[in-house]
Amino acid sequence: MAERLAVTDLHKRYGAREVLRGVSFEVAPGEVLALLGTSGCGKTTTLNLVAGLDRPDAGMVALGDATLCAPGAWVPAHRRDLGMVFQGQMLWPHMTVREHLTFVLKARGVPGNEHDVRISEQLEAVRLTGRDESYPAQLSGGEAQRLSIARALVARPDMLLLDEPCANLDAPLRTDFLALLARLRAERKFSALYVTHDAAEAFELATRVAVFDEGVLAQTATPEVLCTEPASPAVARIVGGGALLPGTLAEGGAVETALGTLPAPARAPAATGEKVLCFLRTEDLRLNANGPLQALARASHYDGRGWLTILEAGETLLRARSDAPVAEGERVKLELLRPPPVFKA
């Protein structure tokens, strides 16, 4: 039975650098929470503190009724009911596939008479049946990553922790790996904490996404809310899928930009005449010969879902959907499909 993970007010400093500053969140039973952010933002440090690979300077981590770390309390990594998948797989070259899983079961105190059943069940789940006696060097990249998942899950942990597991996989293997994780989660109902710098990856797998910015948890929300209602320009940049266009708040709340006049936001973030930033998502901009906005086309390419045109508006590069390629240097008109989030500059 999956347990609720509660992380409360975590702080961590390495020398003069404060890596985490009061990070708090929860992961509900059966939920996948992605920790999203750029390199050095604190997401992997948070995962390591949850795993017990490092100690926080302050704060608390609890899994169900068990306190894993708090002032005066500490449960070492090997006694936490967690499975871990590392970025570099970290497989043991001298052990066969079966020996990897047996080692974990012994370390977790699983009775020997259960080993064969659990190993067979887990190898079948990750489609490694028949590779029991293979060594890591004899596995393909995809098989090695599947073994890392099997090793993490064979002891049936309360939660799975994954640190950039797709970072070293090419696109087809990444697609297969994410599909495997989604299937296993549906079958096993485990909770997961998933670290990534790739927003698309986080959105595909996670129920909610926690966006980190320089050691602070900037926003935690569903993928839809993060895309349409980012809490800050920093969150908008990290989530991606668009660009920040400078503008000036005009009378009545409309925003004057190099693209044209954009509609007023629901709540004005600044006073009339002040500088603002508008987050324009690619999917919300479309070329339209009768549109009210105007920009300079720089390039067009087909991205598998349709034509994508790169536009220049002042010093900002935007991307918009179009029905056909557009010639470089052509001035085009476009429409905005929904009002953008607007922030004070």
Second form
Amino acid sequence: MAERLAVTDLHKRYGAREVLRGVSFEVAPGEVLALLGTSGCGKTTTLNLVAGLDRPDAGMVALGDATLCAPGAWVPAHRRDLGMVFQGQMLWPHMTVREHLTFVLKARGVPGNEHDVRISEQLEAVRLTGRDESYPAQLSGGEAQRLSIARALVARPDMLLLDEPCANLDAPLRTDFLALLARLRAERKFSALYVTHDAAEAFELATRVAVFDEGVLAQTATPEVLCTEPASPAVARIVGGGALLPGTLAEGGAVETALGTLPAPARAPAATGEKVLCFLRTEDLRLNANGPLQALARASHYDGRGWLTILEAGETLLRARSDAPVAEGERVKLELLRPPPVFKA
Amino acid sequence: MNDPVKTPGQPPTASPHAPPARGGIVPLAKFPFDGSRIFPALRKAYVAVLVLFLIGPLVVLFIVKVRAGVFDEFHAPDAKEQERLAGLMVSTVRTAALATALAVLFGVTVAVAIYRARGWTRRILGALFPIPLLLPPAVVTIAWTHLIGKRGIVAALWFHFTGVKELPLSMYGEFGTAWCLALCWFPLVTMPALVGLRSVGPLAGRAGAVYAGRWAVFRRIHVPLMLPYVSAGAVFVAWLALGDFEVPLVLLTNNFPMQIYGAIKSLEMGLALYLCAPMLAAGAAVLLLRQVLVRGQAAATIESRWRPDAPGGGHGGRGWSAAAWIVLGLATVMPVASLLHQTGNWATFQDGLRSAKAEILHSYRSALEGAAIMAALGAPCALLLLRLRGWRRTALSLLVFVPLMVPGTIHGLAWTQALLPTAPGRAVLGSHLVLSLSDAARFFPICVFLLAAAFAALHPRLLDAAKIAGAPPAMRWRKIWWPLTWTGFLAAFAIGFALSAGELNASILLSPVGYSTLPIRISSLLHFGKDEMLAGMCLAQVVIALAPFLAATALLDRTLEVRLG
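For comparison with the form predicted on its own, kindly provide the form predicted in complex with its partner chain.
In what comes next, the whole complex appears, and the chain from above leads the way.
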């Protein structure tokens, strides 16, 4: 279990549309890499190419020492030692829980005398003991999702692929599922490739996150780096948690914006006088009566973690933390807790 | 843990492994053995066989025979005869249109009732609705004649109470013919309408209801969304009704297909072909009309996912249920009860069975073989139809539809003419095989439609999941593809069997000497046999068609029960 996955320069085209353009990344043994992006950006296509459900036009996929796919080499999906959790679960409606797991074990060539032990072990791990003879239609949403992960892991694959597994789950089920996945990962140390469009989900589970933007890997980094140092405005937008505020680079590197003058970035992205975009994270903006910046309050609400105020700065709407609600139309002062990433507009 | 119970059949919203096709349609599950890569030559050979099987005989009839000088000694009918024929054609088209309208009314009513019903009502209605399809039009007409015909029960009661011999509504006209045909063929509308209702779902209507009244929602939302589905079934009904002469045969009325039959019987081949032309034009016009009606929406019909476990369309629907029960009662209970009454007693029924023992066996044999050929040959066709795009798909659809578009009489004539010139052909023509082959070709489109619906219901990701699990192609076929699609084969086989067992229009021309089927025997006894004996044979025909269907339904019901919990 847990092999290194190397994906090199993947290209894929569907008709006239180029879905992937030179995607490369690695997943270290035991690591969870999340592929994050908006719909149609190429993340599920990448997962399908890794799984062997589709062929790339160019590029290479290797798992450990084995080349799964390269010019002149192709290992079909059923011979790649992978497990996969599908969006919408995709359980076989005509098979019981036990039959699902037996099917995988048989297909993977696990000796018959090991089946009972493996199945019991797996059902216990996902809390499905006693449900072995149930059909998918007889399972609740959470049980069905746990069966899908049991199916993916029962043969102890080299790597686990997850294709938006939480997309159809409500909030409590999603929390349960992510907790179960984290526990199983801690116990079994498998590597995983996790496709999602939800940054919070990616940050909760992944060691590193690869952000896709229109078929290109825009940035691969830890959640912390992605939040504080996004490589481009597109990455900042996908990662979320803030807004892009236009401004102009002033003498000395400071940025003139509708909020006021922002501190100089560590590295100037453009020449003095040029237009730039500053990524202002919600968590870095705080209402402070003595703050150097100014904006117009539009609304305030409590979001469970504290008060959140929506501010208007020029044509941009920003969010900032505050200790108390603010009246609509009030001009407020605020401070920036750290210099924001600045991009050339 | 109190997880909310998942709605059975909740539509998966998986992002498929290829980008969605036109209109956001999720791609179809690939057959575990990817024929497009492994067997391109085999695919071409299959299409060639299909062309030969489905339109080969017609090509022989209309091209080879015409070139061979079949029109050399033919004299076109005089003006008076032309006028009479034109009148008959108009009457035939009017009857077919009326039958189609009634079938749409009945079919949609039953589909909506099934869609909206819950629990047992839904299961019973779902199991019963195809039964009228199993009753040959001749049998249904005989039964209805016994009820409201000149010597029928209702007429006797009417005379008893009013002293008037004639009923206000006569069976012996266009309405009576259309009524019987509609009662036989309306399940062909119910099937696609159900697929449509389940694909479209209740949300579109509910969304519309926020902004507009009931009528506007019906006209602007429901009708356009359901039109491709309902019209697909209506086209089948219109074609079958256009070409039917079983009902006029029973009612002693006349229509255009009967003229063709008469011309063939009197060996006037030129006249028969001359008369075929307007019928073929009418068939093509029906298809054209449908294409115009559903411009741009037709692609959704066949790719829509048939989900037997899909949730119903909401609540209530008692009125729809009541209407559906009435329709099913008129189409099944009334004819059977009428036949039982006419048969009189068990002994007459047994006599009927005994005297038609050979015909019953022949019917079973031909229908079994025909259904098997249909299902076996139809499966690759359904897969191809679902996979192809653009002009290839249109060409294949047209090819598949041709045998049903052509009236049964012409179909029978074409097969005779195609087989006659060669020694092997004559051997086939002299054996029972000709009936099996002809039935298989004639009802091929209905079979392909059922199979395509079953294949389309299989989500591609279910096979992907098996692939990722490590299952090789044979195992994926055996453990996933087949268990999830065999019900489609069963349905296609059962319906194919029933339709073949009751086929008369083509088989009356094709049956070899000394080899008769039950519908042929019934038609020969129509006006010369004892009524009780005829009714007994009709009951035997009903039993023949119902037995395998009920067995298939029981099997399907058990399977679905297991799957749905």
